[in-house]
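As structure tokens, one chain now follows by itself in the form predicted alone.
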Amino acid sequence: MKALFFEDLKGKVAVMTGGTGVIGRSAAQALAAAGVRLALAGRDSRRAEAIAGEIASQTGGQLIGLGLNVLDRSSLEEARRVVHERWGPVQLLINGAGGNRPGATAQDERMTGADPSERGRSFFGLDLGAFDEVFRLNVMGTVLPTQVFAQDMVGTGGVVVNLSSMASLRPLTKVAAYAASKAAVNNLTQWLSVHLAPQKIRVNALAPGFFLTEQNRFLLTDEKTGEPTARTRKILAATPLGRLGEVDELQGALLFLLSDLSRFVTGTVVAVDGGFSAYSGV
């Protein structure tokens, strides 16, 4: 990704949560190449620091790795203090932290039988503790970092990009908690875009389609053979481009939403999905 097309991003200060995941690492590479001064944050401070150092060496960019908990305000406030000390106020925020939990995932795509012994495989067998955990991570894990870091943008302007999901636009079977929580992220994105517009703060979301990551690998590939599961074959059949996405294919959309090239874009959810959301199946 060449920085030439995103010159306005050079030197801006950004914080990205969820930076140690597959998508986060790719996003960080694009941001660093564009000259953004990036605080790459994840739960594991050593991993965040290692990834930040690696990307800095590769790109010549300015990065720091931070360990934080997106559900702990004091942790977020401390991270903000570190960023201020290093570079000053935050101008860009990427809320990339989130995920799903196996306990909040139904084993069957549809409940086809009424036998009480099979109800554990359906919606009725979902672990409500895991369900709540998914909601807190995806929704509150977006709310709290925005409350903390976007304070720096009040009066001066800035950009927030939330990581949503294709499951937010078209509810997917099995992942009830994940789909519902990401739909909430979309709604929150739109609400914030209106609420913060007078402060010149733009708020948008990215909704990736199907990308193979560590969190969804157990759903998309056979653990023994590495081959696509039956579910993945269904996904590919419903994706007009006929393949899973590669994480670097999210970079252009992210940089566009962060840059002045999208200065009249706010309150929108951009799908990067190979056409999945456009295809009706017939």
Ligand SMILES: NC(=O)c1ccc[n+]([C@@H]2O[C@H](COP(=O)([O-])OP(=O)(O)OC[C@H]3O[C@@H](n4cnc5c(N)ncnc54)[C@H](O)[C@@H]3O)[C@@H](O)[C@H]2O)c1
The other form holds:
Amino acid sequence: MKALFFEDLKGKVAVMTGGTGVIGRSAAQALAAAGVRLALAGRDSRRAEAIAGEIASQTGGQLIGLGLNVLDRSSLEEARRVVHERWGPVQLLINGAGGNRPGATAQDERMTGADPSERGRSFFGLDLGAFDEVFRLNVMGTVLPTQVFAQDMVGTGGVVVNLSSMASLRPLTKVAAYAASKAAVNNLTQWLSVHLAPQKIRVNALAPGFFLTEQNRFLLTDEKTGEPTARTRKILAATPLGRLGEVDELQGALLFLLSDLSRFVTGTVVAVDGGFSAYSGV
Ligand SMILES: NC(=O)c1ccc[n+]([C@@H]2O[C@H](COP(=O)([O-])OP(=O)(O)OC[C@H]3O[C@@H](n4cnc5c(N)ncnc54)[C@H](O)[C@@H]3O)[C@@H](O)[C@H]2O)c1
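Could you output the structure for the form predicted together with this ligand, given that the previous block was the form predicted alone?
Up next: the whole complex, starting with the chain shown before.
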């Protein structure tokens, strides 16, 4: 019987974009604890270095912090050079950078009226510049780092995990560009998994649902009472497990997808959403 733990991750060299974000930080703790040598990358190099240092001292793990732009090939190439100099070829890639923009978000959930004064609140009022930015960040921000870092895996094998979203499986109201761009990430994940399988490179995606974090606490709960807001009550009613997630609850699925425990798993999108995407509401 092969290993039933994450032992094979020990000493592997990983790059994670979005490492300075809410999910990235939690993922980095899990990776460091599993003995992965991690280049934690974010937009801001000082923040990345600070977080990497903090996690290294908490866990005794090997981490470096790097600043890069997932939409700029030269900054990605430079990061790859730094990782090579320090540890050698990249074996694991987590494409965690991603996000949304307010201008690409409709203000109304549904377009109920035909009054021209309300049109701006609907799909017709979306800012196409912001729409394009969301697509570039989520889609090209996955394509480019994969082109740069997964080159190292050709011939020797490796693993790529893309951060998608539950909104890719079930588009959420308002976030038009975000949901569509994450659906593109899922499709790209499948495409890459087929294309790169002969090289023993596995490609999967994680689709997180709703997580309560310090950043969104004010949106999801009433500031004064701490009670769920109206939108949160809708989310909870549509979540079979009946609660919001905690960011650390993504760690297990991520370690699984990166390790040999999932060695026959490629081209999948793993939802970590308390069952939200499985429930039709009836
Ligand atoms: N937080 C959630 O509840 C949630 C739910 C579903 C999916 N996701 C997805 O998970 C991923 C991480 O989310 P998060 O909430 O931790 O993000 P976050 O907003 O907390 O952080 C974003 C991260 O992306 C990096 N980033 C943004 N633009 C970049 C660029 N051009 N180049 C390099 N790095 C860049 C930032 O430096 C930061 O590290 C994203 O893809 C997000 O869409 C998050």
